[in-house]
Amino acid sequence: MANILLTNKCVRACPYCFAGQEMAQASAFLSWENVVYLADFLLASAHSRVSLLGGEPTLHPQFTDILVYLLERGFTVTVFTSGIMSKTALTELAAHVAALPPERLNFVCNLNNPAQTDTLKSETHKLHDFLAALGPRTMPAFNIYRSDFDIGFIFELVARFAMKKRLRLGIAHPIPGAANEAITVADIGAVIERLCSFRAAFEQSRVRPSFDCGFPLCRITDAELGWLVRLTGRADFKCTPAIDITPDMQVYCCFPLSSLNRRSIYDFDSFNAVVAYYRSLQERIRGDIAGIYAECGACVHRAERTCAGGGVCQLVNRLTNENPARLRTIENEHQACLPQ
């Protein structure tokens, strides 16, 4: 799925932000011109389903025109929001999207403990609001960045706000050559285990753990894996490109890896080209490293494909911390592989 940035624009500053290169550019919007020349490209590529992100891409002044065109368009939308919007655009953006099929578009909210992150009262508010006109479109989520977090306050949003009873796990990857509050490799094993206690939760609330990239299989016990996968009928620890694309149409693969090998939109002929382009750039990481762990190189999950031995960030940490020589040769030889 292509994951459009409207903005480079953030209402926050999440300690462990793995936008935060982005973030850290001149403030920019997605014009209009792009917004149709993206639309155009990825329909010629029988691609329908697109994300919106930022920043926070309802920031974008034009947000709510660009969601109805590309919902006219044919496109099924989500929206990766903190929530935290003015009333004046939440009510516009209610009141556009009230009669469409939940399947349509769906909203995907990243949360925080107010607990354990900074968090204003003022934001608080908006984010009820948000949940309260959208809880029922919308997913909650939450990146992992410390291995004491919390996720209890999350249970109780979804049932108050009738929030999807899905929650989107994510660990909070170091950036490369950046500094971010971020999970360790060394880490995970305590992450997971905090994890699963809160199963009790989990199995009173029905919501259903769904997870982002980073988690290694091998460090989840049998008896871990048997509750996730009854509770939530499968359990998949892979890493796949995330396209992203900024507003000034340049594009990469995913937020923790926007310096390596960023390329503009204008480069390929197709979005399936972009897909190609990215997906052959992490298996030539990945054969230089074949997972987080030593013994991932010999590991039947990672050579069934059950588990991707660990982020691909996780990975380009680890080059730019111990062989940033090498990591340059894979960024040049892999440049042999854009069409010309």
The other form holds:
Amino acid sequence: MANILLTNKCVRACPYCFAGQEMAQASAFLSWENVVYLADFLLASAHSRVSLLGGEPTLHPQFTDILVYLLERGFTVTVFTSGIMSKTALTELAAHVAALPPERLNFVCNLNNPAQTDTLKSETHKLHDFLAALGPRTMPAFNIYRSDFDIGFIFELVARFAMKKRLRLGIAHPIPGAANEAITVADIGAVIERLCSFRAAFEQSRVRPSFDCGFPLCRITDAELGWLVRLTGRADFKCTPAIDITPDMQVYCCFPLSSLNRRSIYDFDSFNAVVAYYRSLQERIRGDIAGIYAECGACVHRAERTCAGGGVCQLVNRLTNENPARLRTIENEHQACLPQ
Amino acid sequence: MNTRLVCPNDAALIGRLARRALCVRVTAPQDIAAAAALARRHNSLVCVICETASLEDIEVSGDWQGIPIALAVARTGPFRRLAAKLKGLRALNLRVYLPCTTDALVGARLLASVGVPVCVTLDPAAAMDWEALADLMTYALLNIARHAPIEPFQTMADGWRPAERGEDWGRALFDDPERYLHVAASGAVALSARELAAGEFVGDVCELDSPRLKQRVDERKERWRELFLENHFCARCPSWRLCRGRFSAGKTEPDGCAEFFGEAAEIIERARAKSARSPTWQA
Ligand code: SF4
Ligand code: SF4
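What would the structure be for the form predicted together with the partner chain, given that what you showed me was the form predicted alone?
Whole complex next, starting from this chain.
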């Protein structure tokens, strides 16, 4: 799916932020001309699903207009938001999406636990206003950046605001060259253990956990896996390239890899060519390092593709720290590959 | 003369006309249906031209079915306020005319991309964002996805002859005296909307078929020769063939117009090459 970054601005300062490097640049907002170009480009490539991201996408001065436009063009839209927006913007947004079928538009709301992450009271109020207006369209999301994380507050929010009963869980990955708070490979076992300690809350609320990329299958016990599959019907341990398109029409694959083989969207004839280009970059990287653990190389789950061997960003981070010259070589070799 | 008359929705004036092809001007959208009915009583209706402030304020009416409408607005308004009207607009025989302001050019692209035909009014008297205009023309003729026509670029492309005098694309803007004459409520006739507004008349509706009026039109069509006699900068302009000095008035040197029309000719050539590579199947 294409992730369109409407702006690089955000009002929060999450300690784990993966988009920090983007946001450090001068304010940028996607122009209308580029919105139209991207809509045409994606539809011509037979892609009718988009995600709107930022920074905080709702900070784009024409956010509601762009959203309504993409819906008019036939897209199914997912908006990744903090839910923190002005009352006027929220009222306007809610009014324009009220009549839409739920499958056409949903929100993924990135929640921080105010007890563990600095959060202004006013932000919490705004978040609650957002959830009061759009809770039933909204899936909670949580980024794990410390191994003593607490997600208890999310179950309360889901019940209070009738949110979607699926919790998107992401591991905050280290950004190569940045100082974001993140989970190291060594911490992952503790993270999974901590997550499973919320089992009762998940079962009681019937909220299903859903894993973003980078979770390793082998650090989950058979009992935990059985519980997960019973509750959710499936459990994924994948890492697939998410294509991010910046307000100035550059593309890269995943925030943590934003400095790697960045190109202009105009270099490509179709969105499929963009996906193929970054998929082959990932394969190059995985050709050098099979996975986050030494066992990944010979692992049957990796061979059978039931586990990706962790997130490619974790592998890039390792290369950055251990063998930066090799990473540059991979990047240069790939840069020379013209998109098909 | 078989010219179309652009006239106000004035019962007395229209009463003086019969068996003419009329473009009737109104300023209130709610007058469109009545104006069309009045014009059709004794004349044929080319279209109703409705000039109003913003597209967002217009209530699309079911009475407009079957009426060709040129809806001239100063701006489109925010897209969120247009969305509910789009289905209605697309179902009509309607084209939205917009000025060449930066916002209106964006509005034109948005409307075309959602299937509403548009025309941007290239106005020599207004400041032009030539770069934005060239960008819109590229979108109009070379885009990767289908959209509604964007005038006057389509007419420019259709009439372009690289090695000879092409057709005047001004007709897409009602600005071609061979095709459109502009009539005041008094019956006075002008060769363009600009001259009508300035009170510069060349005759009266009672002379419509007279040789004198025809001569005035012919003179106007050949006025470009003066630029050559005066050795005006337009006479040396490489983009002359497409523009014909349309933007020459009041200028001492080209202000981006020459560059734009040069690029416009290239865009047209590229569009032709593209359609030649993928010709439409013919039975
Ligand atoms: S591929 Fe690596 S991370 Fe995945 S299950 Fe195998 S050893 Fe574990
Ligand atoms: S483009 Fe400018 S310089 Fe060239 S003919 Fe037109 S008005 Fe004259």
